[in-house]
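There is one chain below, alone, in structure tokens, taken in the form predicted alone.
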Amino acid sequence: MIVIGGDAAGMSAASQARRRLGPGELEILAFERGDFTSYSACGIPYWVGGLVGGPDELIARDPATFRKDHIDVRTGHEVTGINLDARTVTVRDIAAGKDITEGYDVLMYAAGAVPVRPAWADNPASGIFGVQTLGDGAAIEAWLSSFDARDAVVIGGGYIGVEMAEALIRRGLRVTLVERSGQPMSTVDPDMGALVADAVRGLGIELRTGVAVRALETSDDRVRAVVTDDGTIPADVVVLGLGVRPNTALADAAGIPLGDTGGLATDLRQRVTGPDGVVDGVWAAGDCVQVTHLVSGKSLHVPLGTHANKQGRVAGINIGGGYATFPGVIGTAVTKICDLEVARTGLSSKEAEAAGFRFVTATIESTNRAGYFPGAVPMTVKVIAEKDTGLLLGAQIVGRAEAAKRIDAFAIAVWNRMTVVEMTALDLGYAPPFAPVWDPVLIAARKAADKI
């Protein structure tokens, strides 16, 4: 078994067919391009801020953890060709700069994203950053500690755009945030996104929304500016949180097919397939795979960690001789900006109007505990549902302390097709210290059952 990519999706798959199968049974080797195996990507904002130390606390398992349960780890190794035909991969030895080929009975794609660059962000100056390894992380500490850097933009509003933007206020800096949409997290309603674009602001970070950027002003082989529609804006360093690609260009030049969204297509065993079929020998999981919209059906490239180790742990079943399945994802997210908690399942009224549902929509403010227990702090929560089944079709959530995990409750319903009417009568728990005698999740189920 041959593994492309070294983190969650393939070091799971490999984790999963190695508990299955003896070293006498099946020989697995993986590559990976970085200098790190099974890491979180997601904590890099919060390594840059200050809140944990890394990179070592972002690593759940180093190479040499996965050597002692027989599974050839090789750091610095990029995968450059796979030939189908002959079950090979040509694999380069990025320190020693020379080529080997290895054969493989089972090859596991898991070879992530790449990250969205317009052709303004190709610059080679240094203090432009990603966020997409933790070898970017280090380099933007690295930047931070070793320079006086007083002015910092980032572009692009996302998850991890608006993370990174207050983990550079932690570090003390000026900054601004510049995204091309009307409003900071697009993947939540305008009126929600409202609420986070004030909380944005609180912190201090100058937000610009409705501002495409032209291009990066540099000198003396330093970035000094960011030139927008909307002006120039002073910059020491630039954080580019653009979003990500499936990272497929080597599937795509070997013959395997691609799926809709550039991402490689499985099916449910993660086995992949195209338009003649299963292609023999090759699975695939993680950040490269696109998934099903479980509520609109439709093929989504969804890039997250938890997809990607559910998807690499059920290949790696399969791989290994048992079953699993993976059905699909309802694009369910969290973040936190300072102590403002953002959270969203299901679709949104956008996805909603695109998926052909006639829907109805219901908002409602409450508190996370009984209104005169101490901390009681305010929450809004947005629910989506079919209008004519009252079938629950999304929900969001914009609070502080414990606002954002209330999420998983609309999750699991939206998971299972539940109506609002039937989330009504749902037995959460209810103590003042947690809740109001009616918690927000059944304050806003009943208020979306009164529309129906």
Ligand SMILES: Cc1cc2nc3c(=O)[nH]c(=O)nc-3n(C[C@H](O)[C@H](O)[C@H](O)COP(=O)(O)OP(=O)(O)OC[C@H]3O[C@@H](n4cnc5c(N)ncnc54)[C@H](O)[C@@H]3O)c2cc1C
Contents of the next structure:
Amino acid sequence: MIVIGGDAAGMSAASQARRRLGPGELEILAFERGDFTSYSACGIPYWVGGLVGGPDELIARDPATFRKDHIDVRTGHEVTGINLDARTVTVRDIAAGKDITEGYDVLMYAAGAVPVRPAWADNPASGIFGVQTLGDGAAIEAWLSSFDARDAVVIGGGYIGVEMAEALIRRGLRVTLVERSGQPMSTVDPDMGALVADAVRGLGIELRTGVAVRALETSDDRVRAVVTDDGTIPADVVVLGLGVRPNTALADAAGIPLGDTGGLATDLRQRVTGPDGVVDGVWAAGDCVQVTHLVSGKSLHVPLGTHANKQGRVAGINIGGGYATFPGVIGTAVTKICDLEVARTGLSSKEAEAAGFRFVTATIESTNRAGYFPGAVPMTVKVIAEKDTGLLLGAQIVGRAEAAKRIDAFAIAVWNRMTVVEMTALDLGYAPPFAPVWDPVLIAARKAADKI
Ligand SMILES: Cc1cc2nc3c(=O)[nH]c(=O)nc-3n(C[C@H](O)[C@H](O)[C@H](O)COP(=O)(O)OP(=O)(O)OC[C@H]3O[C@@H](n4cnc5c(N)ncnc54)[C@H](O)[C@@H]3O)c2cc1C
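Right, the form predicted alone is done; let's see the coordinates for the form predicted in complex with the ligand.
Next comes the full complex, and the chain you just saw is listed first.
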């Protein structure tokens, strides 16, 4: 078994395969072009913000630990070619500058994603950072520690941009968050996004929505400012959170078919598929694959660690001779900026419309605990339900303590195709320190049910 990519998807697959097949039955060789294996990129904003240490704390399993399990991981090795007919890969040992060829029976493609970089972002000056690898986190750390940086500009108001804005505010910088669309967190409806925008501004972050970046101004090999279509913003540090696309160039060059989103298409068992069926011996998982949205039925690219780990596990179980499936996703995601928590599952209003649903929405205000209990803070919950059937299509939550993970109740309901009427009878836990007597989840479901 050869694994391309030594992080969430690739190493989950390797570990699961090894659990089922001993070293005498399956030889596992994993190539990672970077220096780390099984690391949490998700922790980088919290490392930069000083909430957690890094990079060692962000590594779940290092190559030495894998070797104990007879998984041979080679960091600093980049796979540069795949020959499907010969069943070989060509690998560059980066430090030695040497190429080697290795044969496989099973190829696990888990090369992740590549960051989106418009032409203006292609600038070699210092002070400009992506946030994808632990190396990126270390580079930001080193830059911020090397001088008294004052002005930070984060470009892109998705969850990574928002998390990085929090990190930089925590470091005492003046932070501007620039977002091309009309709201930060455009994965939630505009009315919920407006709550996020208010909270972001309340933290002292200068939020510039509807603003497009045109160029980065540099001098003496350092970034100095971000030029937008609405003026120039001074910058000692620029962080790019512009999204990612599947890293499938290597697969494409080898003639492995890509799905319609540009990610690899797989069957439920994570075998790569194309117009002619399964591609013999090739498996894929993680940010390089596309997934099916179980509510809209559409193919999507959803680069999240939660999916990468599950898909890698599924692939590894199957490679090891077991049986497991990854049915798809329902668009669940959570994030936070300082104490504001944001969550979503299912379809947003825009997505429900695009998928052709007729739907109603219901929005309620409630609190995380009984209103009289210390620490009770407000939360807004929005529910989207199919108009005629009441089928729960999606939900969104913006609030503070204990708000975001309430989305899991909605996620389970979406997953199991419950209606909002059915949801009103759910036996959710209640005691004053945890919820009002009617949990916000139930109040929102009830309000939506009233509209059906
Ligand atoms: C800042 C940040 C915060 C995030 N927060 C969250 C979160 O809160 N929740 C969540 O669910 N997800 C989050 N994610 C997303 C999550 O980190 C990814 O979805 C997950 O890491 C994907 O795992 P993967 O194994 O598919 O890809 P990756 O983690 O990208 O790993 C792919 C690996 O393949 C290597 N590679 C690529 N090409 C080659 C090659 N040719 N040869 C050898 N090696 C190669 C790369 O170096 C990389 O290490 C976050 C991501 C970032 C960047």
